[in-house]
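The chain below stands alone and is given in C-alpha cells; this is the form predicted on its own.
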Amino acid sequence: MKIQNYINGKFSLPIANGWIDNYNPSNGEVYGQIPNSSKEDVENAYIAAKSAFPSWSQTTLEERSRILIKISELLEANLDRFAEAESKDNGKPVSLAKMVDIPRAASNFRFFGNAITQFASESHESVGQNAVNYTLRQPIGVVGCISPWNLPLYLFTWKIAPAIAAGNCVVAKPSEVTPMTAYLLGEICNEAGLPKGVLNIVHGLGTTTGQAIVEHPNIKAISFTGGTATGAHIAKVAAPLFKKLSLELGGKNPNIIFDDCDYDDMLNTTVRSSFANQGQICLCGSRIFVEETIYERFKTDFVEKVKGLKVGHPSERDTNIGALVSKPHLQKVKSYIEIAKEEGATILCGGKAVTVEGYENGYYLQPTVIEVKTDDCRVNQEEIFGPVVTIMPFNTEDEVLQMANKVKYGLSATLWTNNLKRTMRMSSQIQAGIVWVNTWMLRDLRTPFGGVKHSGVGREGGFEALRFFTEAKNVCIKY
C-alpha cells in the first residue's frame, strides 16, 4: 500500500523524492510505503492552507465546532479500523489502541470543538479615562504541526484540533515511522465536511519534510512533540524567523513512593506507569525511588508482577507488551541495558530480546527492571524511552527531592503518599510541569500540559492551546 499526501482535500503523490518503506514492528516486514515529500510538496500544502485561511478564519465558531465534533463522531464510528491500523503501524497492543489511543484522539476533536465556543475575550474599563479596552484572540494564519510516533493519532490530533478550532489552517507532518492513522484521518475530514485546505498532511522525513515546514518563512507557528535534540534544532531554525513555538520534548520522570502509600494501588499503577505502550510514553515513570522501609518488599512484589507481563503479538488479547516501534529503536534500548551492566547495576528481570512464534523478526523486548547504585548513572539520567525502569531506595524527603530534580528533564512526576503536608511540600518543589499524586495518567483536557528545563517550552491543552494558536490584540476605545 502506498500512502499519499493529503493536500487541499485530495490525496496526491509526492512530486520528486519518491517513497520511504513503512515497517510492521510486529514482524519486521515492509507492509507499505509513504511519500518522501520535498519542499515542493510542503509548498503546495502551504498554498492550499493559505488559500483556505480567509474563509476558514471567518467561519462561525458554531460551524467550526460542528465540524470538529463530526470528526470525533466519525473516529468513534471507525474505532476498530483505526485501532488495528495504529497497532500494525506502531506495534502496540490492539486492545490499548482501542481502549485509549483512538478514543482520546476522538476526545481531542470533541473537546476543542466545544472549547472554542467558550473561549472568551477579556475587557477592561479604564475608569476615569473614558475608555474601554478589549482583547481580540485572532487566528495566526498557517501553522505547522509535527507529531511523534509513540501515540501517533492521539498526539497528532492534540495539535490539529485546537489549531483548526481557533481558525488556523494547518500543514502537518506525522512521524514517518507511524503514518497510517494520519493518512486515514484525511478521509474522515472529507466525510465530516472540513473545507479543502484547512488541514494538509505531508508525509516524509524530519530532515527534509519537517525541515521544510519549520524553515518556511510564512508558516507562522510550530507545534512539535518529539526528542529534545530535535526540539533544540527547531528552536535554532525558528528563532530568526520569529515563529511562535510550542515544544513538548523528552522526559525522565521520577516515581516517588513513600511507605504510607496505598500499597496495592501503588504497585499495580507503577507496573502500568512503567511499561504502558512498551514504556514508549514521555510520561512513563522511568526512575522509581522507594522509601527504604518498604524497598525490599516493593522490589520483590514489583519484579514478580513485571515477570507476569506477557510479551506477544499486538493482536493477541492477553498481550501486555507489544513490539517496539522500530529495529533501530530496539537496538538503542538494548544498548542502555548493556550500559547499565557496565555501570555495575543489577538486572532484576528482563533485559533480553523476545522471539514471538510466527513473528520471529519482530522488535520484542522483555520488560526490564534495573537496580542502580547511584542516581547519577547514565541509565538514570538519559531518556531510554522503552520498557526499562530503574529502582533505588531513599531515606529522607530532602534526599529524594534532590535525586528527582537531578536530571535535565522536567516533564512529569508521580508521588505516592497519604501525608497531605508532604504532598503539598513536594508538589511545589518537584521540578516538573505535571505532578500526579496517588495516580498516574489521569488527564483532564482542560489542564495545561508541558514540561520545564529540557522537557520543552510552552503548554498545550485547554485554553492554553487556544492561546498558543491565536494572537492577542488589544483594542482601546476612548468615548
Ligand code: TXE
Contents of the next structure:
Amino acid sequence: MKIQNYINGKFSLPIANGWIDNYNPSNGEVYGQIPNSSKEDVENAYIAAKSAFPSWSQTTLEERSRILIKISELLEANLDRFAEAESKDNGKPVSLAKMVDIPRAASNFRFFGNAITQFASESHESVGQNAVNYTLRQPIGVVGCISPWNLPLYLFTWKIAPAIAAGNCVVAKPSEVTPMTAYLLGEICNEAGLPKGVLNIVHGLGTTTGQAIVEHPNIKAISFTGGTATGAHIAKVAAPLFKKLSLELGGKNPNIIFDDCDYDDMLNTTVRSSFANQGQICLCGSRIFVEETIYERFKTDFVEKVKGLKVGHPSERDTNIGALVSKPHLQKVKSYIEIAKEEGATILCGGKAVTVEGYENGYYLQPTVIEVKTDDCRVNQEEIFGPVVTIMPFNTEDEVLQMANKVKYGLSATLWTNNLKRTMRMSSQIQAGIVWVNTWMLRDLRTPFGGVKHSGVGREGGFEALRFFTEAKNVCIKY
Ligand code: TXE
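Okay, that is the form predicted on its own; can I get the form predicted in complex with the ligand now?
Below, the chain from earlier opens the complete complex, with every other chain and molecule after it.
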C-alpha cells in the first residue's frame, strides 16, 4: 500500500522526491511505501496550517476540548486496527500495542483536551504603583512536531495533542520507519471534526522532510523526540532562526538496587524495565547496579527470568519480545554485543539473533544480559536501545551515585530501596529529569517529562507542554 500525506484535511500524493519502502520487521518484507516529501510538500502543509490558524486559535477552549476528546474516543473504538498496524510497522507485540501504546495515545488527547480548560495564567497586582499585570498565554502559530519509531503513535500524539489544544496548527512528521498509525490518525481527525489544516502530516526521511520542517522560517517551534545526534543537529539549524525547541533525546538510565528493597517486586519490574518494547524505550533501565550483598542472588534470579522470556512473532499471544524495528538497528544493537566481548565483559545470557520459524528474515534478538567489570566501558556509556542490559555490583551509596551520574545522558533513574533517608538523598542528587522509586514507568500525565545533559532540553507533559506551545505575554495596566 502507498501511504499519503495528510494536508488540509485531505490525503494527497507527494509533489516530487519519490517513495521509500516500508518494512515489516517481523518478517523483513516490504509491505508498503511512504512519500519522501519534499520542501514543496512541507510548504503546502505550512500554508494549510497558516490558513487554519486564525480560526483555530480563536476556537473556544470547550470546542477544542470536545474535538480532542472525540479523537481519543475514536482511537479507543479503533483499538484493534491501530494496535495491529503499530505492531506490523514496529515489530512490538500486538498485546503491548493494545495494552499500552494505543490506549496511551488516546489518553494524550483526552488529557490535553481536559488540561486546556484548566490552564490558568498568572496575574500580579503591583502594590503601591496602581498597576496590575496579567499574563496572556497565546498560541505560537504554526509549530513542527517530529517523532521517532519506538513508541510511534504514543510519542506522535504526545506532541500533537498539547500543540493543538493550545490553539496552534501543526506540521508533523512521524518516523519514516513507522508511518502507519500516524497515517490512520488523519482519518480519525476528520471523523472527529478537527477543522482542516489544524493538523498536517507529512511523511519522509529526516534528512529531507524533517530538515525542511526545521529549516522552515515560519514554523516557529519544534518539538522533537529522537536520537541525541539528531537533536544536536536540529538545535544548530534552529538556532539562527530563533525557534523555540523542545528536545527529548537518548538515555542510559541507571537502575539502582539496594538490598533492602522488596525483592520480588524489584525483580519482576527490572525484567520489564530492561526489555519492554525490546528495550527500545528511552526510559529503559539499561545499566543495572546491584548492592554487593545481594548481587549473586540477583544475578542468578534475573538471568533465569530473562532466559524464560519468549522471543517470537509479535502477533502471538505469549510473545514477550517481538522484533527490533529495522535491520540497521538490529545490526547496531548486535555490534554492541561484540564490543562488550572485546571489552572483556561476560555475556550472562542471550547475545544471539533468533530465527523465528516461518519468519526467518525478521529482526529478532535474544534478550541479553552483560556483566561488566567497570562502569566506564562503552556498553555502559553509550545508548544501545535494544534488548541489552549491563549489570555490575556496588558497595556504597556514594560509589553508585558517582557511577550513575558518570554518563553524558540524564533522562531517568530507578531506585529500589525502602530506606527513606537514602531515597531523599539520592533522588535529589541523581542527574536525571525523572526518578522512579520502587517502580518504573508509572506515568501521570500532569508531571514534567524530559531530561538533563545530553538527554535533552525542555519538559513535556501537563502544563509544561502547554507552556512550551504558547508564548507568554505580560500586559501591565496602570490605573
Ligand atoms: O533516530 P532519529 P534514529 C536513539 C537510539 C537510536 C538512535 C538513532 O539510540 O539508536 O537514537 O535512531 C527525524 N531533521 N533514539 O536514527 O534519526 C527522523 O526522520 C529533522 C532515542 O532512528 O533521531 C525521525 O522522525 N528531523 C529516541 C526522528 O527524527 C530528522 C527514539 C527520530 O529519528 C532529521 C529513537 C533532521 N536532520 C531513537 N534527521 C528516544 N529519545 O526515545 C532525522 N530526523
